[in-house]
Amino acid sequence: MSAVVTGAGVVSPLGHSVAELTRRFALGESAILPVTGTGREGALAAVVADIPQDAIPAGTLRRVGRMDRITRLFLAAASRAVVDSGLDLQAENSERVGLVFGTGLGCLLTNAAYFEKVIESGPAGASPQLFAYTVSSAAAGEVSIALGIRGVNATMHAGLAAGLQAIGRAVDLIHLGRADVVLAGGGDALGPTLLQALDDMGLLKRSVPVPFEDAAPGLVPGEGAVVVVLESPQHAAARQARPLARVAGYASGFEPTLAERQRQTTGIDAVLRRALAAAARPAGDVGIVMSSAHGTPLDAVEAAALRRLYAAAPAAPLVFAPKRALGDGFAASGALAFVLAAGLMTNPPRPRSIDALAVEIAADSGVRPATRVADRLARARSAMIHGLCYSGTSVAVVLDSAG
């Protein structure tokens, strides 16, 4: 199993680009802030300030106003990614380029405005225009006619680690031959009425949770949208492209007690061995993890699996938890941590504030700070990226670095 990733598109509360993500998250920033005008005090959340338009091609620009956010992250992302990849989509052969999305929330924001405008003035109220966007699949669809990309088209829903799944996905399609280049990524939006439905379930956080620590339900929620190009090898050395990195192994599976008081790992440990398996590597080779881990009791959960999996390496890997910057983004994250995963590999990082933001998960079923990470940083060549949902979804993605 083998893509290579020659661009990524990045729209995120840490800035737009796979560099500005890695080097705001090295210095130790946080994008969680509180939430202002929303009328829930003390409510915090990571916001996309503004969603780039720079790279949607000129005659889209014109339909973007009537798009919904979601559409808009993702379009955004799209076409960022494609201006990384070089990829000149006009001549490529279009039904060998795909598109797979994940999304988790999907057009959940759509919906309620929809309906509230339906509750409100009847059948009258109908929008034509919220209800293009009404079903999950429109943002997949606007970004393929908006890019001319005529091949695979598909939206995933795997709850928080969509992301993630649509880019296992999209490996898939190219190890099977059914494309040579698919664009694939996650993403999600927020809203007031995502945060009135996250705070009247009592799961709208008021502290920024440190993972591994804290151990409360509930998320500081996020959003953003990254999209992926993923080629095969030798489609990307036909057209001298630059990979970025290389995707070795992907697996995902199921752990179904993560709702039960007494929660198990069976499920996460397979899904971690068979992404090593695909990669065709043992644990003690892959130095970097990044986790779904925010705070909760599934952080736990998690930490058990990652532990088992390397009772047996020479050493514990690096363990990083994004969302302690960039909130829960939903399908967003799984998504944003592959690329600062490749980020982090590509381009090291020196700064002291580093140090900080690791962890190792100590064969004493301990969590400790991880010591000499811009090092072992520097000689790191593989990351495992693991997507985990709170219904039991759990993705696994063995990325290498393109040195």
Contents of the next structure:
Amino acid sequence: MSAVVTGAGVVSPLGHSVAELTRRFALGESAILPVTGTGREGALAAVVADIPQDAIPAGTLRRVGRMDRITRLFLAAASRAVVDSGLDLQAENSERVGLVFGTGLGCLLTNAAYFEKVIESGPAGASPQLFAYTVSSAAAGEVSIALGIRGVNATMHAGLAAGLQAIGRAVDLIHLGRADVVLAGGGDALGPTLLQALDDMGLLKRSVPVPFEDAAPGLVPGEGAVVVVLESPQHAAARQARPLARVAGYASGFEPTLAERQRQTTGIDAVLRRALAAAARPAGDVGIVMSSAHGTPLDAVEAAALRRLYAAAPAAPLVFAPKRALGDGFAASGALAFVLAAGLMTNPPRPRSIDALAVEIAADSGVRPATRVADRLARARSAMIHGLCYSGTSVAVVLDSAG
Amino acid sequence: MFFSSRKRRAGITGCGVVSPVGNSLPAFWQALLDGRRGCAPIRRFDTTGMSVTWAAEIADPIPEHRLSAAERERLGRVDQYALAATREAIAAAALDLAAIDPTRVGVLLGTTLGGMEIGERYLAQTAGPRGGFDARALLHHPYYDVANRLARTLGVRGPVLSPSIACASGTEAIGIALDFVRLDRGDLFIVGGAEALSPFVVNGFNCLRATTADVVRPFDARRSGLLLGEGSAVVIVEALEHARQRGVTVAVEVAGTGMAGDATHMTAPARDGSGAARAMRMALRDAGTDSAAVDFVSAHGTGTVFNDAMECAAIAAVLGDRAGSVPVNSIKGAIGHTLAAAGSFEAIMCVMAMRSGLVPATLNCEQLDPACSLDVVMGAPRPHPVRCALSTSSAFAGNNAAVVLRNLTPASIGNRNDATDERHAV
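Now the other one: the form predicted together with the partner chain, given that the block above is the form predicted alone.
Complete assembly follows, chain above in first position.
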């Protein structure tokens, strides 16, 4: 099983390309800032300042104004991914090109906007224009119209690991021969209603969490969208595309005890093990782990599962926690970690700041700062990206560098 | 290349239903055969000011052995429907989940509304006086929570996801389960859809002018729109070898799946039905067969002017010369449009048609649209052996999905009693 990544579109709080995201992450930059103007005093978030429109097809630009925020995020990311891949969609058989988007919250912000008008004005306040975007598949629908994609068109919810699940599903579709090319990724949008709801639930953190150190419930919300172009190796070779990376395997599963006091790791263990098995390699061959850690009680669960996975490996991997810089972008997080892993392996950064960004999960149950990070990054050929949702979903993808 | 990795096959080993016309598979099936209508004036919530006030709500009580008093108290309606339907499907499949590796069991459950009631209550209290609403309930508002909560209840540890292509989600879920079995991502999957109606969605379809003040009349010349429905339909999709190993005979195979996008409009289908036709052809190709094998088509059949015209064109294009001789039906006249659950209800209807040799009639279709060249089953159930059924769904955002179901037992005709006996339900 494999598919190659031939392009990526990134719309993130830390830049709008893999190169920029990787560079700023390696420099230790953080996009986490206090939110303003929403009445949520002291709350932190990582927001996309401007959604780029440079790659959106000209014929679609007049429709952008009516789209909701998540649709605009996905449309910008997908358009950029196509340009980045050098794919000429006009020359492709559009029925063999597919879309798979994963989202955690989907259209919930639009639902709220639509229903607030109903509350305000009664049934007469229901807006057909807003209601059209109260399905989570609206973003993929708009992207398919904008880009003329007529193959498999899927949107899925898989908790906050939906972005990685979508990438995995896309790999399956290519492997099964249902598509030659699939645009896949994850995204979620922030808005005042979401911030208010998180605050009302007591889930907004008001200080920057430290992954694997803090263990309080809550999150620093983020947003963004990442769409990658996945192709069968044969299709990419036929059009002489140069892959950015290769998806070697993935697995998904569920751990039903994550909401309980006594959390287990059985479901996560199986996911990590099966992702490696799908990629046909031992844990020791995977030198980088992009974790879901974000300073919550789940960090310890993930660390325990990784510790068990690498127990027999000759060396511990470098473990990064991108949410420390990007906040928790819900379904965008896994997809952001995916392209960040590709960026770190393709052009390993050398700044000394990178040393402070990785940890090692020690065999004795501790977590310690990693050493010689730049050198080890330069040698790494494979990464595992793990998405974990508080409600139980776990998805792991094994990514190989193209080199 | 297309079938290179397809070593494992999948079948349906259990079905469960919570529907507007009955809260068990036998009750649902009998109602379809009897032509019982589930649509009535909405009772669950205030409809003052709504232009259309009818829908197909869950009216009958859910059997106590499928939902405890504590679960009725604790769970939202959508979760209750999904859990009760799942328990019936598990019982029908003679499954003991405790005896199966939980990492080989998954949940694939679609919903377009999820915990919408919770979101509505939250927004209403933020707009008005606060009090009485526990914000932590919002954790059950996101769409994924229905599948996740079900997975937690059952102790599942395999893949859990919620396909979200609006009204075609239930059909896509079955297709994903087939792929996951083929790719050895698990041995069995709890698959389906669940919806609980609320003002949110009734107002939405009303404002699109998609609902009817009449009854739902799929493919009828007088059709004027849809009515919404709710409930849950769940099937157990299991690897054939796994079912065999635990001594279960599989009557119906999930043979193929297909999906395609229209890429034309956000809320209206492609008028020529080209997207739906491509999804159906892909499903047939995936099943290793073609339209010559199809002897029954379960249509999406919403009863809207555009959907049914599009579907007539799409099904006719797929069936070709046989378009006028292959039975086609829609069950939305009976249970309304159950959104993400619709495709799952229709798949179960196909299973029962295979088991019984009876195709339910399309309720309220009395004057077939002259533009429709299909053999729409009208008036009464039709005795007809069904060996290969094609079920199709279409949705907002131009999504289309189809599945092919294949009868693995000798097809019978008109064996009504056998098909309505729960002991024989697959």
